[in-house]
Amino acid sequence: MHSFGYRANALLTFAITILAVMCAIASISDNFNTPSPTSQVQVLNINWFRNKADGDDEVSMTMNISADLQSLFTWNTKQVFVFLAAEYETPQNSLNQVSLWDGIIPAKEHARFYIHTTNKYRFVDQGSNLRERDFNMTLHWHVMPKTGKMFADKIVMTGFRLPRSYR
């Protein structure tokens, strides 16, 4: 006969082979999902558009963002971090990236929504370089899992431009 701690030891190792069969499984059906997701941002005003003492360009802006991601949701997702960023080209730099608005979608009840906010964020460029600038609205998001791998994708808004002069 096994002794007891032999039978634990073989019973402890089976569930743990099963979990980590379970936890596989969750992640590979997660690449079966073809999510679909929309997002419109509309920039309703331009606050104050300013040179800083220091030389940096400074912008505020009033915007409403409406986006539905709720196909971004499935039975192994966790919640999801989106983020809005204001993505243009300098001669110093071909992207730059500054983060205008963020959030935490922990539900797919929520995933679905509208703002009209202002950015979280200050929009400064460090430089002169944004007078007559176009530049892209980008919402990105992370899907955050409850097992497996985090990704990562994002929607890219063309069509803005900031104004030839200082507000």
The other form holds:
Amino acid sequence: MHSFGYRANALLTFAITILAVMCAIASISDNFNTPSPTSQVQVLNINWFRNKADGDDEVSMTMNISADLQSLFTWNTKQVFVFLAAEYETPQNSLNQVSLWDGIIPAKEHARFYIHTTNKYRFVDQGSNLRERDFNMTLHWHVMPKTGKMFADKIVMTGFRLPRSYR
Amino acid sequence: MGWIGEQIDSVKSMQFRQLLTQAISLGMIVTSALIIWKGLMCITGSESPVVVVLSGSMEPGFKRGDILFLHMSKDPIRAGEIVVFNVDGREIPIVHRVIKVHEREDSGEVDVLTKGDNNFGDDRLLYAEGQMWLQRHHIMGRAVGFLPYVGWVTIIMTEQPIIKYILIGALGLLVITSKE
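Cool, the form predicted alone is there; where's the form predicted together with its partner chain?
First the chain shown before, then all remaining chains and molecules of the complex.
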């Protein structure tokens, strides 16, 4: 009963149980955080807008994206993955979400940012439904913890519209 | 030398009933592990409720050796979700993030494009020949939670199978020679 083997086994089991409980508590503590993020997007310029050879529309734009996501960080946060998606509806598709830009925020200090960029990923439709299309710019974020449950949420910014004709 | 002699004596002195009891206890442990695994599969609705991250394509969020808890619900797949999918012809599941979603109005079916956070380009290179989108049936689950480092045990056992054999051998030896 007091051999090395039994003691090592008991110690190891206890250590692992305590570790698991600590991870669970760390994750639960994230629920007490009430975030209040803000963001703003401006489309500065439509660089070009065309119909590709395979029949799909494509648009390229330059945007200003600014956001304050500092309230999302807790002590259990490893990083926040943030991306901006253009969301719109077409006669063929009830929902289209196209990610235009994404970034990783590793720490609270970097969570308030302002960037000026063209779309990192191509804004391509399935078909040619983009002319004069209304769309929302939705800033999504994904809080990735050091251990435990991940949280995701978004801010929807409406009021954007694509030009009537190709350029 | 004396220790080995003792072990051989203890093996010889065991009665048949004791051996049977030990075999049944071992069987109980294995089957309860199986029950927990299958139960998890039912609760999370996913074929593999826990996966190990094998590549560095989602760093710095998920590193090699982390484990992810998956959940699959009937909710539609939306951009930003981290999904685990199987490509036809590849047996290893891939864990990446959804960056484009096109959902059909009439059928509700969805075309999805994924990309690893740490990769430069999207996953079209990883999909099967000629495949441009993933559909719902390719996706095994969404990642909802994660634990760091715990998956290294699985990685080591898969890449150096000798360690797996050593562990099972040692466990078997322990069961046979314990006096309970």
